[in-house]
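First, one chain by itself in structure tokens, the form predicted alone.
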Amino acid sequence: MSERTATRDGGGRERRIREIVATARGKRPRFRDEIVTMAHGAGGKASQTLIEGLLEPAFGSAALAELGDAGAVDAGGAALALTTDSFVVRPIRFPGGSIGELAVNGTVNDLAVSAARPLALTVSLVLEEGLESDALRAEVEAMASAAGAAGVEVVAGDTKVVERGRCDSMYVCTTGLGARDGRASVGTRAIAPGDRVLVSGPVGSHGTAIMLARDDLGLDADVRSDTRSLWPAVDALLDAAGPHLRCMRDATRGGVASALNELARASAVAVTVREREVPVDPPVAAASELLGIDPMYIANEGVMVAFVAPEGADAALAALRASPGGERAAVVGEVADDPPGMVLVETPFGGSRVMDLLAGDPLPRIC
């Protein structure tokens, strides 16, 4: 067999494999698990099965079916966005942030990437008996400071105390209300072939900072969480790219990989990522090597993925790089029409591979 024929046959085999994977992934998941496991909260395949196989059909909400970070609400002519989240992290304070700051920024960011200006929050605290008052005071102050920096007001809340051992120090549940911005119409199904894929900064810092704080790695490195409000970056994007902005997603649980997979599947497009273009800080890359983890799967709390039409990509990139924390923003890939619903990675060595959703729970809970 000639080299040319072998190459052609090899390409046919690769296409067939992708077709099989695409067919399997195109089927609607069914929730058949007998018990809930940690994997159901990891942002991967188990989470997808729980949401699409149980929660979405049960609630029957069109907004929930969009699988966005915030639901659209129209009230008396006001275009609003509503989101809710729960935060469980150990330790509750870590380099670069804490659970209180994380809770505020995470909720603000869910609104921001839905193109909604954050307006107000509610906060519910679940406290463990025995939690030191100084630790509680520090987290309340952290929430107040983060809310002030993000320009939102805490307007309501609730507090519960549970028996010692029933909670990891404290859990924080937040709900956010925002005003949808008219400069762009974004959605999970708006992505189209030819769009550029941007990330707003280096990936993997948040998850790595928490693993180091737990001494899970035995690695002496200065890694800090990237937790921050993304609204200034989104505001700049809306000004610069406006109608060219298709969709945004903050890359929290499951990292950039999960965000890309969710959006590729929702829009029935293919996403190709150039691995060498993805910004990763050296200490994060080193920790990932030690653990055998792809940094694309590690959680972030101040990094988003944006899909932009090609004619707006340069302006969008410039806007991100001029925003706080966005100095290393990059265009990391493009959108194609085939194979639909899949994310492919071009490796630095000239090959390619499928970057799928997480199949289990390889990382400890970090958000």
The other form holds:
There are 2 protein chains.
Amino acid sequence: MSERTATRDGGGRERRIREIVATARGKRPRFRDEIVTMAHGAGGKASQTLIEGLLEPAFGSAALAELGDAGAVDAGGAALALTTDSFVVRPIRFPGGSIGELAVNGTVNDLAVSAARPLALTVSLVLEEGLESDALRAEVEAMASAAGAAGVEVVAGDTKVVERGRCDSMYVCTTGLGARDGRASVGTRAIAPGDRVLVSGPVGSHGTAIMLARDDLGLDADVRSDTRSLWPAVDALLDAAGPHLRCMRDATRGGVASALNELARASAVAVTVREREVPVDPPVAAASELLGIDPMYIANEGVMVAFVAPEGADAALAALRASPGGERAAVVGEVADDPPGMVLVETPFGGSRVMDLLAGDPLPRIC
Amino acid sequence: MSERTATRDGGGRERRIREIVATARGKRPRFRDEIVTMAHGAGGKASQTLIEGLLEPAFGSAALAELGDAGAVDAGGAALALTTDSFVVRPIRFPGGSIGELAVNGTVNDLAVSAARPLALTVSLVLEEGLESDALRAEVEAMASAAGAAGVEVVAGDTKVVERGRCDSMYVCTTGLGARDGRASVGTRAIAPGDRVLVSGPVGSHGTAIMLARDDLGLDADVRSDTRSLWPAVDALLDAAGPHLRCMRDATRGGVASALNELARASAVAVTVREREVPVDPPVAAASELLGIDPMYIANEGVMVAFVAPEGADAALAALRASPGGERAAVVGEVADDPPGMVLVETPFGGSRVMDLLAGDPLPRIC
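Starting from the form predicted alone above, please write out the structure of the form predicted together with another copy of the chain.
Let us now look at the entire complex, which starts with that chain.
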């Protein structure tokens, strides 16, 4: 695989591989930008540089350096996981969901893909002066409802208000505490050549729904956000294929492409994806083609990628397909050992290309 | 005490007492405002209405309804506490501290006053496009340094970026996980008539430093924020007077006055404060007099109130005074049973007055 692509791509490829290998082997990128740009929040290359070049070295935490979706904490004999996310999505309500539902599900999912059963949430609100109380009430109710559906309790909260024009309606920060599940031992380090790559459902729905909701594109399509708790799907995976489960990641900002790139890089392996196997709903495919954006880069809020050892792949796929929202789960690729840190796509036409991290931010404030 | 004040105040007092008692007995205020105002984030009456009238009923959590600074969570046999806070202070750097240091210490302190040893933090950033990287770097370093000083690890993080004018430099949401300490069983329900009320240090420094830093007042005074971790003081209190410790609260937004009001209300007791016993640094006293703001209502970021049974008060005071920043700790009042839910101040002139929650927000975005 790697040889063939090396031949096909030619040019600066060798240099790029050397760079990626160097990075995968521990050379940190430097954070040298003079100002913060939208790209630093987009989940692509600039985000990675900010995280690996500034935040991780400063905090110097082993849990943070694991690059997982949640940090591991051991307290009083309990194996726990802690994760946090701020939500700044615009608009705050969109087909299929709203910022409150997203904030709860997003944090629940960061625990779930860390194989941690969600236990408790905190909710911190930054509200813009002048926000209509009905809008706030709707989001508080959406959070309560999503928390109830996910079986987690909201145990602490905070509210701040800033002047008009210092926020955009409301921002929500949710933090989740989970109990690490003993049925699997997951992490980027567990990924190994030969592992199968599964996607839990059709990709690109959330980001496409947000773009359409912004209404500045003149498109009309029935696309709804896929926001949902992934814990039931993870729970089923743990039951069906726990010992074979290597790593999971919810494919939010930057989509499946960014999730796979992060994992390939963190585990210094190559990932091969068969594009034709990746499920995409027809309206999403149509809208993304019109918009010129690859659905693999579009954010999801209820889709994850799972790396499973070959002997557990069939059971894992069956478990995902039996989970809510997982009917169209698919095995979409494999792990190879070379070129490390790189994601390669086999196109429907028999060719292959590099599926890199995005440099900019095609879809700001998607979550 | 209560008879005397009842006689002195006259007028609508009886009606007010009935209202307070009704509320203290479980009648929730209703959240009926049509829009969100700055007052909803100020920690006074409007905040209380938002919390008790909207957030608590929606989330329906026993931990949240406790009105503590942190929610109790039991996980895998471990007795834990979880707390969250967003920080939106303006300006982000001020004499004695900055938003990053405040965010870490504020969350550490919410755990500390819940008698929970701080274990781990998460940090979630909302950054404004165009923020200078040096300003971000300084805050990340301030957070790392404060976390190190407080002995907690940052185990997870998140970064979002919003367009210019949709934030004010940066907002920080920190969430803290702590281990509930077995040396005391604290909470609003433990407060009882006869308890002594202690203040851990001079009040009003943080809010005054912020006001002066905004430079729109034309005052010049050497006032620095008191931001610090309260865990060493709490640890000393737990050692010296654990079984006698009833309740602690850090006196942030709304100052000591608001903290005492919340506790009086939540525990349906009366609190009497001797104004002359409350330590205030001379520059803070001078500035607040010029500004016409009572230091009891000014935010602190390293001062707490502690309720201690009479037999533990001397030991508690000695322990606080031996703690860093606690040299001027003082016993400033007592708990009585009547009028429930009310805080009364004995003035230096032998009179008394009600020290109520503030209705508006004299100092927006103080933390």
